[in-house]
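The data below hold one chain only, encoded as structure tokens and taken in the form predicted on its own.
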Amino acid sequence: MRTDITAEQIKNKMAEFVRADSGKSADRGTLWDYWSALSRAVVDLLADDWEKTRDTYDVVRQEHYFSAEFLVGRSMLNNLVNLGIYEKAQEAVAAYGVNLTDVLEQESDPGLGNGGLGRLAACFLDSCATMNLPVTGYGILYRYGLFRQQLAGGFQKEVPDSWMESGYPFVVRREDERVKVHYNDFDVWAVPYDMPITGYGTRNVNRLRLWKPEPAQEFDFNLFNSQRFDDAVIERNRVNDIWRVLYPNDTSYDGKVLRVRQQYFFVSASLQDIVRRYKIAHGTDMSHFAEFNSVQINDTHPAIGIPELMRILVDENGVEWTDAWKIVTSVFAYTNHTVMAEALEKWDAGIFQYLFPRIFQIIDGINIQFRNELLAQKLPLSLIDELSPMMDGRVRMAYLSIYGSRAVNGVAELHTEILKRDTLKEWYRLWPEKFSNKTNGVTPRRWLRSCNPELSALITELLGSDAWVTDLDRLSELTPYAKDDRVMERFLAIKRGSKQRLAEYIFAKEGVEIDAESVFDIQIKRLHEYKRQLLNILYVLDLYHRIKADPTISLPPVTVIFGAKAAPGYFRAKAIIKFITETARIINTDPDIDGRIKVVFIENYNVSNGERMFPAADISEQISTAGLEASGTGNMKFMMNGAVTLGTCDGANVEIAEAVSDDNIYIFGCRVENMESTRAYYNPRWHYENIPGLKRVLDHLIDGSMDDGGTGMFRDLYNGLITGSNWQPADVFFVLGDFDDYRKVRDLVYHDYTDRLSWARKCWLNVANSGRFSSDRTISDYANEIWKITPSKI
């Protein structure tokens, strides 16, 4: 911790930065001026350690984490806590007559990620820095992120997320380290912007390097002078498209081209940067490159790095193909994040031929090599066709990743077993030694220590120190306190405070008044059919009708909270959002219900919202179709903050159940091992017609009682559940099949909530058994078993 830093130093640095940036004295600054100045002061205070860390890492074996997204959340609070200067910053800003909490609220969430994939990457970087591991993250500096979600009449509307338009001091431009990325149609400069990643209890400062594209030719001066203004800047606009948004809509061919262009941009820039740094530290002999460098591909978005490193080695450094392939397959490792074969990324080969013919040639060469290798093993041609990295005019990015990597891992025990048994079974049969499991984790620094300071303080008091912050297994020592009623009362009071703060935030933001004494039942995650937000809201609508029919039903008041974004081109996901908001409108305004149920959809869910919601949750909804959720990390954050999981036997829920025992988790629904046989006879119409209450709630979609604005959204939802289509069977995600069991178990959860102390013990035991879900444990596994790196403390 930075005991050498004083509040007076921070105050004086802030004064300098306010004057320099705004041209006025510090005592006349705005809240935003103080936030900007404090941010710059923090970067200034850690700059020397940041530079020492980079120099230390450059001469040892390093890991490079490639990810299309890093959902880092706001930086200021995390850095103040990690540096141990939060109280000093409080004192410094108080000297200017303002509150640090108000200053912190000036920061926008960086628009660098979307869901679990990006948040996982951010947690991993936090753990790597805390553990002094030589790891650098690489991605894109998105100007507008995914999008800012607005709800207009209950419909999702996407608007730009202008998170960095006023400046963001925690990203530092490194102009002298720019590199050029070549496409067939134009060249582009890749300019690195570095974000410091501070560790907890260490002076090491790791780095997230984000690339911004800039045109090699800003504009055509002659065309501009000829008054052909649009033509003069057409290349600049095409370059700006690369960094404009995360995951541009790829329902059109042009959208697909832009996606591939994006992926190649950050991967090519990153590999050029790594090679440059290797040569500075170790010389130009590339034969030792793999000894000092490992690259983790986080999902398939960076898979194009495999042929790109081949290009750099063969074309730019004169390495023979065979030797280059040995280097490449020693450098790369691949993390798979889906069990759905249809979700594995594939691109038309023509896109590669158009954008970078040389990369296409190399992929073709890799494909020929692969086929020859399997032919030599006398494998059937049909199997070779099935597994080839390029087939039927498409590049299969997952297969390219597996073939070009030394290691392949899943992200939960169940997920990895499904990969080996089903999705990637033939690959596992050919190269079993490549496959391993690395169950995901989340950082306890942000997701407990920072976002839930009251609970953290209680834990530290009971354990006698804050050593648990970097050794989460210590939480198991809390288990005996579950029998201490006084501790449980304190725990309930902390939860009540978190719920009250969330209630106040929801009222201010959404205008919905909720009861902090009610059950807070929360589902926050990316909106996708397999995550089954639809199942959740169908239950809520059914409960509404049951209470209307029998007001004497003995259940506590319930607040059901959703937070989710739907991809811009995902029509059915947007329909589910509209269905949720329509249901909320009906229930929240019905005087007969009298507040017994409230439904809230949090607009523009992001990390900052999550930091308010995880500590306040009583119930964590983890209800994906069994066998389809790779892991989940929201389930771990809820658990760590004392919520009980209501979920299917899917993803990391399986390991959570093992950790807390069946008495402290609520599992429902069809199991993975039974899903295939169940689907053989499954008829969703039978459930619709025979499960009590189900027809009543589903008919809301078609009877005119709910308004979808004439879009046909609700009819499409209904048809998707009941009749299916030519391209998809009815209810492919088993919503109606699991409904009855879900209702029974969720009713039981609400009933159990009414026994306050018994409920508190369940929640407490979830906290006490969350140690195995620290990202520190996950990263230790990666570092020891895949990356082969060791700590390098400055």
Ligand code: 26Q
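Please move on to the form predicted together with the named molecule, as the form predicted on its own is already shown.
Next comes a single chain, given without company.
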């Protein structure tokens, strides 16, 4: 905690920054001026510790976390809380007649990630800083983050997210540390923009280094003078293409050449940066490089680092191939985030040949070496072909990653088991020692301490200190209070307050009135068929019909909340959004329902509105088809804030169930181990015709009662579930197969909710048992078992 900082000091710094940046006196600033000035003041106050941290880390063994995505969310509140200067900042801005909460709202959400994978990287950075671990994040400074979602007539519309157009002081340009990245067709400068990553209760300040490309060739005046202005500008545009946009795909592979260019851009720049710093600290002998440096690749997106480090070692440092390979395979470790075949990156070899022929040559060399190695072990040629990093003119990034890494991990126990038994079983047979599990976690600073200050205060009061913020297992000491009705009443009141605030937010944003006394049943995550938002909305529609048929049905009022962005080219995902908004329109306006069910689709789900929703949830929907959600991390955020999970036996839900015991979670649906045999005789049409209620809700898609604007998307949804097509069988995600069990269990959840105190106890025990889902636990495991790094406190 920075007890040395005073409110007066913050106020004075702000005045200077307002004057310098906007040429006006501090008392005439706008809210944005104050936000900008306060953020500059925060960076200013951090600068000395930040520099000291870098110097400290540069002489010890370090980890480098390579990720195409970092979904960091807003910085200001996090930094104020970490520095322990929230109240002082409040006082400072009050002197200018404004409210700190209004100032905080000025910050745009750096949406430099799609979903789980990007947010995981951000939670990891928070834990590393908090635990004083020498870890640096490396990625791309995207000019446009993930699109902003608007709803137009219930359809998703994408709007560019220009998050840094008017300046973002939490990234600092480091001109002096730029490096050149070489492509076959042109060179670019990579200029680092550094974001300080503060930890809780420590003065260490870690770093997220985001690269921005800039033209390396001077603006071509010859072209310009010969009137070919367009050509001169086009050259610059090709450079700008590299950082223009984050690819908005989640869990699906997209073969865009530009994406490989982006990947190489940040990976090459980062490795050059690491090698340069190594030489400054340890000299030019590269044989000790792997003793001081480790690189974690977040999925296969940075896998091109494997051949790139080979190139740097062999071509630029004269290291022999065999020695270089030893170094490379001691440096890299790879995390897998999916088992879905369509998400595995497989690039045409021609792309590499065209963009960077030398990298292609090296991949070819690695491939030949791999094949020889396996041939020497007398393995059958068919198996060798099956596993080769390059085959049939394609580079398989996952296989390149496993072969080039010393460690491979999955992100939840079940997921890792599926990798070992199924997806990567031959690799596991060859190199069992490389494989391990590292169950995901989330940072309790952002996802409990900051987003839910009321619950945090209660926890601190009961535990007698705030040590739980950095030692989340201590929450288990809350267990006995489940029997204390007075504590349960206070807990319920806190939940009620969060729900009230969310209701006000929803009314302001979406114009929908919801009842804070109703059950808040929430599903927020990327829109994907395997996550089965469709199953959720089918239940809602069925419930609607059941209430209309029998208004005496006993049921608490429910508010069903969705938040989800669909990839812009994912037609069916967009159809599901429209189906949800149509259902909402019908139900919310039906006088027969009279507010007993409300359906709300929150526009533009992101980290910041997530911070409002997790604390307000009663029920956490985690209903993916078993075996397909690698882990999930939203499930953990809900649990920490005292929501009860309604979910399938999938990803980390399995471990959540283990942690809270059967009474405090609701599990339904087909299990992974039965999926294959069940599918063998699965007939969705039979379910459609025979499961009571199913036909009634599914027919809405085709009977003209719902409007898809003439797009045919509802008919497509219907066909996808019931008839299938010549390229895909019907209902591959088993929506109709799980419907009946889901309905039964969800009805039970609503029933159980009505017993206030018994429900409160379930929620409480979720909080009390959430300790193991802190990303601090995850990061300790990575640090001890894979990274082999130790804390280095400044």
